[in-house]
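One chain is shown next in structure tokens, namely the form predicted on its own.
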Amino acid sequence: MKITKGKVIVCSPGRNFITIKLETDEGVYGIGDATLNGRELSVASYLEDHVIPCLIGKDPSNIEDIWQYLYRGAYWRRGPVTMTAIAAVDMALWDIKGKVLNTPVYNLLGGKCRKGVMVYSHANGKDIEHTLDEVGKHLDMGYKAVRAQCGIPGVPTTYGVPKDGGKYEPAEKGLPSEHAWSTEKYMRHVPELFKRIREVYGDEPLLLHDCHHRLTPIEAARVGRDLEPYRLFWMEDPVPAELQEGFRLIREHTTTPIAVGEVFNSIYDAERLIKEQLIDYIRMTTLHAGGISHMKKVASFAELYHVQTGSHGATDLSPVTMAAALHFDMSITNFGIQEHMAHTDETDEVFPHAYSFNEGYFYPGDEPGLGVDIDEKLAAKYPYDPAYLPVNRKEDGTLFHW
């Protein structure tokens, strides 16, 4: 079997997605997600101009060799554009192999380690009472774990909180907008949010919270300590991860579990954090971290140091990545939890899939390969629509982490 053709499909059924489709001389094809939020066309160009020409004529069954070819062979390694492109190819190759062998991808990764994949969803509100209502709605839907975010008094826009009361989508049409931020107001407010959630819903729900890289290490240590009475499942991205020594300072001051890594794209980004046990959950995703092949290596390394996975799963990943994530999650022993944000109905129609949700768990289904496809004719009805993540400024105008 040989790869004979590769195409990049750009569409925007509610938000922008990039999909690669690899075809073979035996009529079997595989698809992979290549979406990089706000930089989608850069990955599309990288695939079309550089990657796909190198794949024509290769045997798609040689997944590891092709991965190394695209990683080592490029010389300029790593980075989000390169690793997202590699991930897309990797997903498509696993999809092809599963279809050829007539089995779900998780069987090719060692089989099932669990019955289902526990997921968490997002409860976002303009204030504490609104967030309380949203937490209740998600618990009623069957979720056992909920990430809670809420508006902050005196701060006009807050990460995770939709402007119009609908579903939260961080990417905004047009050029990046500017948001305002106050760390001090946030630090005073967030403990009260989780105090109220525990008062209303008790100890059983698993609660998560995302700081979105907006704290210094000592600020994160204080927030983590203040949240200890409410027993969070994790505190996500407390600080920017470039200075990994900062996580040691957090670790010394709080027992609130720490999750980080959705912006990582290589095992080397996480090596120190994992090896020194400075985090509890690694949030790298099959999409931005080189695909299933690379994430298996990350999980095996993390397992040695009691670090579990908690992969990113927001709407900036297409259903193709969600499917790939579920097959990966099913196959590893140190799985922790999987993020899930519901896609729009239009997105689900463009990407028909076999995975399903029931009582807090997702199931990848038993279709051969990844169990997800793309309706190209329908996708063509949703042309690319430029959108960007916002930028953030402190109240004095200083550009800050978004």
Contents of the next structure:
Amino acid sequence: MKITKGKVIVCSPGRNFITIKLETDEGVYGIGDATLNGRELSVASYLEDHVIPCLIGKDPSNIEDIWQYLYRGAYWRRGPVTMTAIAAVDMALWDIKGKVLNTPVYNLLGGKCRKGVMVYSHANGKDIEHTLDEVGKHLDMGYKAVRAQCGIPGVPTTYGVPKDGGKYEPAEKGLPSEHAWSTEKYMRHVPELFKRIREVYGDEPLLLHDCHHRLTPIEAARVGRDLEPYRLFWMEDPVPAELQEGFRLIREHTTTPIAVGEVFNSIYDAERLIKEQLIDYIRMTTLHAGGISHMKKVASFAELYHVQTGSHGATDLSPVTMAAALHFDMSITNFGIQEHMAHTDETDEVFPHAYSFNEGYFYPGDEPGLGVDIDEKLAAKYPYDPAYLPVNRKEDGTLFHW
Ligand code: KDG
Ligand code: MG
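Having seen the form predicted on its own, could you give me the form predicted together with 2-keto-3-deoxygluconate?
Everything in the complex follows now, all chains and molecules, and the chain you saw is the first one.
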């Protein structure tokens, strides 16, 4: 069997997505997600100009060899563009293998470790009362786990909170807008949010919160400690993770579980955090961290150190990644939880999929391969529409982490 053609499909059904489609001489094709929010076209070019030409004629069954060819063979290793491009190819190859062997990808990864994949959804509100309503709506929909984010009094824009009251979408159309930030105001407000959620909804719902890399270790330690009475499932991205040592200080001060990794792209980004048990959940995804093949290694390594997975699943990860993540989540023993942020109807129509939701759990379905496709004709109706994540400044104008 040989790869005969590779195609990169750029579309924007509600937001921008990059998809690779690899075709073979036996008529079977596979698809993979290559979306890197705000840097989409760089991955499209990496694939079109540098990767696809090297794949033509290769046997798609040799997934690990192709992975190594693209990683070691390029000389330039790691980095979000490279690892997203490799991930896209890897997903497409697993999709092809599943279709050829007429079995869902989770079977190829060792089979099912559980009945379904528990997901958490997002409750975002402009203030505490609004967030409380949103938490209630998600619990009514059947979610067992909810991430709560809330507007902060005196701060005009906050991560996770829609400006116009509509659905929250991290990327905004046009060039990056500027948001403002006050750590002090945030730290005063966030414990009150979780106090109120527990008062209204009791102890059972699993509650999560994303600090979005905005704190220093000692600030994160304080937030973690202030949130302890409300027993969070996790506190996500407490600090920027370039300095892995920073997590030790947080760890020494709080029992609130720590999750990190959505911007990581290699096992080496998480090596110390996992080995020194400085985190509880590793949030790397099949999309930005080299695909299913690399994530299997991350999960096996994490398993040794009591670290569970908590795969990123925001709207900028296409339904192809959602499908790949669900097959992966089903097959590993140290699965923790999977993020789920609902795509727009337009996105779901462009990417028909077999996965489904019921009472807080997602199921990958039993179709051969990943069980997801792209409707290319429909995709062509939604051309690329430049959009960027915002940048953040402190109240005095200093550029800050978004
Ligand atoms: O592209 C960036 C978004 O995916 C990110 O801001 C969302 O932090 C996020 C999350 O936890 O989903
Ligand atoms: Mg996050």
